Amino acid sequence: MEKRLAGKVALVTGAGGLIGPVVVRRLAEEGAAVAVTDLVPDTAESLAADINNAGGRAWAAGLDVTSEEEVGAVFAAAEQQLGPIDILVNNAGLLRQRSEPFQLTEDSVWKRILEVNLGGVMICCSRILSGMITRKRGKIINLASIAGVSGLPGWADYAAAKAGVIGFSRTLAMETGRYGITVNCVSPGMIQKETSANSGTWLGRSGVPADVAALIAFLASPEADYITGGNYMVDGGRTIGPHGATW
């Protein structure tokens, strides 16, 4: 694989879960040194060990993206260990397991969804921007969702948070473009561990984490230096329009 990110340092939040590990490994394969962070420290450390054992360069830390103090400390430690952060991938997120109408959702629940999915992105961007502005370069890639574009019944809080991520990212792209910083969103649709048939997409299948990681790696690379403010769907065409509808 071409080392498009050789010499770069990337930090990934929410590196556990379904998509995170594949993103971390893809960035490392592309040549980046990766700061692997997750709410569960053991998860981050295991991923970093895999990368280091494979000949890459990684460092790990536990990270709660809703804590301003923790974000500041971890980001500073990552830069001390690996060097200035060139690429920030805000992948940390939270989705309720149970669907329910918004009127039945407790205030503490929807506030937590917003705090993690939107607030966490804003805190991490706030911490990283001063260094990127000083160096006049940087790539910020925020994970949103097709729920933020089309809505998602039963998960109104999640849809609102992801729509907020998209709007925030577009505005941040406007504010930071003059400094050579690009800000983009990636919005996954139905992503599963393995590909399976899915009648809800125009390609007739679900996506896999590698589909998302490939786009993130591209947006992080020099090939995407003239791309900013975008929200890119990885959804098999699901948001194009209804599939199987008749006139």
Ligand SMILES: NC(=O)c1ccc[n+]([C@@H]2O[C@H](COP(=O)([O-])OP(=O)(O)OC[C@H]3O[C@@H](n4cnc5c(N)ncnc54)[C@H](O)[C@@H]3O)[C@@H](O)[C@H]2O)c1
Second form
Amino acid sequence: MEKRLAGKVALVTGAGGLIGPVVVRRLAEEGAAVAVTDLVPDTAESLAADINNAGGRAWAAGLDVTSEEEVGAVFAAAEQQLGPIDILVNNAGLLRQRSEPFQLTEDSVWKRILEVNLGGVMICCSRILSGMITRKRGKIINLASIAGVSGLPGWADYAAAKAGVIGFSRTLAMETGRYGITVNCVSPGMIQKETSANSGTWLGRSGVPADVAALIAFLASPEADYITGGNYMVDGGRTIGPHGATW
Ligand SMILES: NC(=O)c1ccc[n+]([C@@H]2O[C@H](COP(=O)([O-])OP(=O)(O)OC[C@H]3O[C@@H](n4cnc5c(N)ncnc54)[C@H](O)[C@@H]3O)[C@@H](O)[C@H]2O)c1
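Next up, the form predicted in complex with the ligand, please; the one we just looked at was the form predicted on its own.
Let's see the whole complex now, leading with the same chain.
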């Protein structure tokens, strides 16, 4: 694979779930040293060990993105281990298992969804920016969702948080462009471990983590140096418009 990220250092949050490990492996395959972090450190640690054993460079840590103290400490430790962070992928996310109308959602529940999905992104960006501004380079990639664009009945809190991520990222792109920093969102539709038939998309199938990782790697690479403030769907066309054709 082409090493578009040779010499770069990346940090990925929430790297232990469905999409995160595939993103980490893709960034490492393209030559980046990767700080692999998650609330639950086990998967992050075994992933980092795999990458190191395969000749790449990775370091793992437990990280709760809602803790200002942890974010500060882990980012500093990552930079000590791997060098200044060039690429931040804010991938950590939290979705309620159960769908419910908003009037039934307890305040503590929707506040936690906002805290993780929006607050976590804001804390991580806040901690990374001063270094990127000093170095006059940096790529921030925030995982939003098509829910933040179209809405998602049953998950109003998640849709609100992801819409917030998109607005926040756009504004940050405006504020940091002068320093050579790019800020973009990636908005997946339905992503599953294995692709399956999905008539809600125009491609007729659900996506897989590799579909998302490919876009993130591109946005992290010098090939995307002139791209900032965007929100890119990886949704098989789900948000283009509703299905209506009968042929
Ligand atoms: N899978 C999809 O279909 C889909 C669709 C749209 C958007 N997304 C977004 O893509 C990103 C990755 O999705 P995924 O499917 O891999 O999710 P996932 O639930 O499989 O993984 C999310 C990871 O985030 C971690 N996490 C949760 N709370 C955290 C916290 N406070 N601090 C740090 N880490 C925390 C979890 O431990 C988990 O490993 C998320 O932001 C998600 O909202 C996913």
